[in-house]
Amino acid sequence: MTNKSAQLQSKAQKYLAGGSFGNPTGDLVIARGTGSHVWDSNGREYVDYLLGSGPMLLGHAHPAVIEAVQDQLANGTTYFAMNEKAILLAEEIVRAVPSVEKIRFMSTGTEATAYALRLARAATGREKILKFEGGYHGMHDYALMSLRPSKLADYPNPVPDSRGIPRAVEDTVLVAPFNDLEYATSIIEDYRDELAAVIVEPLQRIIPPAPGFLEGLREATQIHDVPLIFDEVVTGFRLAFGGAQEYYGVEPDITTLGKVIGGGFPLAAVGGKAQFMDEFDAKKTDEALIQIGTLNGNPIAAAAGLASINVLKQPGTYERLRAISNSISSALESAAADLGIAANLVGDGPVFDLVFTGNPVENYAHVLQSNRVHQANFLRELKARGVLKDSKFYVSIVHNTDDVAKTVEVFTEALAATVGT
């Protein structure tokens, strides 16, 4: 490390709990980002597939976003009152996302999923939640049930992923394996009088839904009058302009959004059908669902989100994003095959990764059975060669053919080093 890097890491160890912000990329200090590249505090350049864990779909420091933010900065940064930018962003989101009729803003995806679950409990008067093993819904107590257990659950009983979670939370969470429609349907049927909601990532981390899975969930929840929540914090405005629900053709009752809608600033939202969202309206219910936040609908974040959506609207944007993504993912799959490595390319479009197993990957159990040592080694070997990612590849609309060439160039070398060939 350079002196600057060593000094920063030393300060982090001294002043930050655990020596980091808590994220898995705690060994890295980024100094700046432009387009599809970032530079660390040593001045080393990386092709960036981390993208800030997803928000930077337009790449870093996109001119349209920078201009919008600078214009808003001159008029103040936050008001604790409504503002034009956030109202206009709400309008754009409702127009874009098929199932959403009204929204509420907050700052993080964790808040969004927590409020979505509270909304479902308020609307139904029930308490239990069905989630899917390995599904990521933020860092609140309900989300940290069977997110990444070291052993498989005794379904439908959850496994807490962190200390400090009340036992009462365990008693209100049910867990099913992703893509097992028969089992999920049986849980919905058996607990329909207690079940407040089913929450699911339409694309669970990198695992696509099996044909008919989302459609089957939608049918089962409708039959038994259980709200269906799509957590689209990752997939919103990424798989398609209208998110995963547009891409897969299945509409939930409640949707959570984040990452892309803030254009790199802290912003998230809960949206849904009016019959649910009206629970937030004191004029329409005897006892409103309270949702207050100092930075709700922050005008800086809303300006960045509006600028991002306007860029994403441009014709051909998603076609090009998918073409670049497919070039990278296909090359990764081919490199593994050429080396005879037992691995599967798992994902959909601009969200994917290589999972080190020769078996199909359809749920968390399959991921748990993969070679996790190879997974960690591959991450490290890519980083050593100037390609940055974490648990998946995120591709932006500004990754280009040069980025693809650079990335493809290191795949074989990184994979060979990963497995020691």
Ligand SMILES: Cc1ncc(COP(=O)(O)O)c(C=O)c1O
Second form
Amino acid sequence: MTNKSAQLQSKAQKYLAGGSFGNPTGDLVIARGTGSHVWDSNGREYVDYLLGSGPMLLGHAHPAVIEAVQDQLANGTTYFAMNEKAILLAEEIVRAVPSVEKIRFMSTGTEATAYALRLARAATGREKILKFEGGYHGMHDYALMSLRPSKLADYPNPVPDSRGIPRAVEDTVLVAPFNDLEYATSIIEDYRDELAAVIVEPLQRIIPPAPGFLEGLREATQIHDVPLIFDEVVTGFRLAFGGAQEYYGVEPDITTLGKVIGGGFPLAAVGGKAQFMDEFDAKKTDEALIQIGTLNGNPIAAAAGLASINVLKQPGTYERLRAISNSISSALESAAADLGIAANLVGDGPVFDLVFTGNPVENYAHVLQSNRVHQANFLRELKARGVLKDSKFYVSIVHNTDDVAKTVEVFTEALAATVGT
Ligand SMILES: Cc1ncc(COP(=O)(O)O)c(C=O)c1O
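Could I see the form predicted in complex with the ligand next, after the form predicted on its own?
Entire complex below, previous chain first.
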């Protein structure tokens, strides 16, 4: 380590709880990023598949985003009152995302899912929610249920992921295995009088929905009048311009968005059919939900989001993104196959990873049964060779054929080192 990096790491140890920001990539200090590359504080360059954990779908410091942010910066950074950029961004989001008629902004995906659940509870007058084991919805109390349990749940009872969560919260959360439509449907039927919502990541982490799963959830929730929430914090504007709901062709009642819509700044949203979103409208309901936030619809974040969406809108963007993503994921799959490693390429388009198991990966239990030591080793071996990722590969629209060549070149070596061959 150079002095700079060593100094920063030792300050981090001294001043930050646990020596980090809490995020899994806490052992790395990034100094700068451009396009599909970042440099750490030692000046070491990486091909970046971390993408800030997803927001940087346009790559780092995209000129259109920089320009939009600079223009807005000169006009002030926050007003609390409404602002033009966020109103225009709301319009873009409503036009793009099939089921969304109105939105509200907040700053993080965690807030978005918390508000979505409260909205569903308010709309139905019911309290319980159904989530899927291994599904990530941020860090609030309801989300931290069976996110990454070390043992499987006694379904539908959840396993809390953190100390400090009231027992009362645990009693309101039901858990089912992802992709098990029969079980989820039975829970929806059994609990329909108490169930305020079903919340699901349409692409759970990297696991695609089995054919018919989302359609079946939609049908069961419709029959029993239970709102369906798609958490599209990751998939929104990524799987397609209209997100997973456009890509998979299934429309929820309520949608959460984050990451891409803020262009690398803190911005998230809850959106949905007017029938639900009117719960926030004091003109339409006596006890409208309150949703106040100092930085709600922040104009810098909205300017970055708007600029990002304008770039993403260009014809051919998603076809190119998918083509480049597929060339990386298929090379990874072949490298593992050539080495005879028991592994499965899991994901969809620009979101994927290799899971070290010879069995199909359709739910959290399958991930739990995979070789997670290999998983951690693979990440470390890639990083040692200048390829950065966290728990999955995120591909941007600016990853190019040189990046692919460099990445593919290190796969075989990194995989061989991973399994110790
Ligand atoms: C699907 C999903 N929902 C919610 C969140 C929480 O978003 P944030 O980290 O902005 O609170 C994340 C974050 O990765 C996510 O992947």
